[in-house]
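This document opens with one chain alone, in structure tokens, the form predicted alone.
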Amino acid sequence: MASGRLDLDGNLIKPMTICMIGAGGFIGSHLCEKLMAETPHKVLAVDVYSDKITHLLEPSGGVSSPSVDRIQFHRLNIKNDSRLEGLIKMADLTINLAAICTPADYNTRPLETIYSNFIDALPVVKYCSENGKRLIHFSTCEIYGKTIGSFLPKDSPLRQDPAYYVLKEDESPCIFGPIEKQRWSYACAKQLIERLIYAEGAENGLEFTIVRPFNWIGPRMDFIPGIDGPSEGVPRVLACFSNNLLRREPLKLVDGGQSQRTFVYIKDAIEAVLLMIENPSRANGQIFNVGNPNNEVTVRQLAEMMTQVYSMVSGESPLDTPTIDVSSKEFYGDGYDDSDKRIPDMTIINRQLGWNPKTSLWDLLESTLTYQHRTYAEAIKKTTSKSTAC
């Protein structure tokens, strides 16, 4: 761990407490790793599973690792629990992860999908608010909606004009979908709270930094259907395409993979959070973007690139039909609508954090599909033997 640390301003970089909620999942287990491992600082880590920061929280081989005495486990479920101010209270810094955001339960469980996104994150703005203390908000890509050029004529050359595709956090607009396509309540929630946050900002002095996570992927993303998660559910993209690459099954085109989308690596986004944990003056009334516009492609060829690069790493060799088109509704149900190109401008994070991604697409997916083949493989072979002898 570095001592005499700097932050961007040549000013040392004091110790503090944070309060993570959501430390347990995808983002927050690798922003635990990195705070452990280089930085002083002290973390409240909150959620209802800890499974993903166990080797940060027990002894490992009977020795103690430096993080433990850092890092408290706190199992709470942050609905109407009267202990999460106290958290708040006790910490310099709060930063809510916390979140339903797995496309497939936009349509199936709107309702929850609302209350996690607004309703249970209001108390987390007040608490801080109220006792004067700094929030890291994570929100989303969705929060843009569709592109303007979306709406365009499909042969217009205006479609090409990063002006009307290019995601800009101080100009573009939040375009969604008509009310009784369910799949926006994710990203309508998402919205509303960025908008209250923003309000306790400008009338209360709340100090806040929204970040706008685009397609972050890496290790320990979501779930496999039966090994590490129900048997029922989609995950997201990446944890559903290993899925079917493990299991040697066809991967799943929704309405033929033609949305266009950009992925960073969990490595390089951690990056850019820890800048903005450590340089508030720089952060602090910012809404950022964090994505890699470089690593942009279709859903199809995502799959196309993951079939390969797993064929590398597991070597097994790709299935004849290693894709199949699938309708919106037979893999969604009715209600689900998606955006057309998600392309962050990166102008705002430059500027204030000097961040840029490192990570190109097919190195992030080659790490990425060694670790869900290492975990994984063998799981899922036992399960499909087990079938089989059924």
Second form
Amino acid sequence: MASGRLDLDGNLIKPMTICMIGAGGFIGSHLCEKLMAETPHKVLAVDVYSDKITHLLEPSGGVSSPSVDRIQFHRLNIKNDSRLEGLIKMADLTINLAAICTPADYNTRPLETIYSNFIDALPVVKYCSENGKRLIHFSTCEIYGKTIGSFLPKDSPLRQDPAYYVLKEDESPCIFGPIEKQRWSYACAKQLIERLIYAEGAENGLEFTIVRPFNWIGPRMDFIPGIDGPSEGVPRVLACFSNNLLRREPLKLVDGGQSQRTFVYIKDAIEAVLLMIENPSRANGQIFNVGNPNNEVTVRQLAEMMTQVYSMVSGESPLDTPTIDVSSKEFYGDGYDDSDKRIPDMTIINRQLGWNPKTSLWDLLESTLTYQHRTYAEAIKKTTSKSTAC
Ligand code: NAD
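After the form predicted alone, can we look at the form predicted together with ligand NAD?
Every component of the complex follows; first up is the chain already shown.
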């Protein structure tokens, strides 16, 4: 196992204990895998679910076996469990990933969204601050809201000027819609917890790092409705489109799929998080955008590329009508709104950690859709044949 590993300044990295809250989710599962495979660190994995990390917790099989004694699962809900403080005290570093973070919830379950992203994170910040423990907190690129450029006239040449759309951690404003657009409940709760953490740093010396992920995608993201999640559930865009492709249904494009997004491969992004974990003197006190500005597409283009890649991976020809348009009201309900465009500025993460994303959108979709096909195609066929037999 990795010993004698050096940080970016040439110092020996000491093994540490990490309390990872939300370790059973998409990002947490990849981070646990990375820590077990490539580092000597221990993980106290906190979550209400463990399905995505069972391969690391079981004593048999593959990559998992050397990790078993370095990862411990604690099934607890941070809303109401007194064991939380003890776990934070036992660790050198706490990473908080726990959140409700699917857009379909922001306007339909705004109270739970606000509680989960702000109120439930408060004790984590407090225990870290009071016990002198380092905190890496997961925020979101949604906290930038809309770009300044989106308020310019449609034909303004300034819309092409990066100064009006590139999102910078230390300069860009956070621009949200009105309160009745409840979509912004998530972004606003994340913004307030960022401000609180920043203030704990300024007033009480909390050592913190804030991560703003820009659409990290890859295997194990969310669920496929009716297979490993509720039939009526609406996961994030990657799983929604995967579900449509697996079921041979047209992909639903909300409001024409005109929003622009940048997508980064989860494995590239996890490299950035590992650099933060192991280089505290470069990461403390920083807010980092983590995304891939080279992988920008409209959601419509994403749907088209996923259709092409899935056809290659599955050997099935695409449908004659691969996409259909739906309104945001029909798809998400009242109170939905959206950011137009999200391009991360990479200056700070480049300067502090020398990190750059590597994987192209085509390549990351190829490995992700290969995983989706291998994991779900048979199960979907079975449920479809059952329902036709009834
Ligand atoms: P995820 O939903 O897959 O993982 C979150 C995990 O937290 C889940 O396993 C959930 O069970 C757990 N959790 C939630 N509330 C909990 C509670 N009260 N007690 C214990 N566990 C709880 O989401 P993810 O994609 O892994 O995202 C992790 C973090 O990164 C979130 O804070 C999210 O807002 C942020 N983020 C992610 C992305 C992305 O691209 N994936 C983008 C922006 C922000």
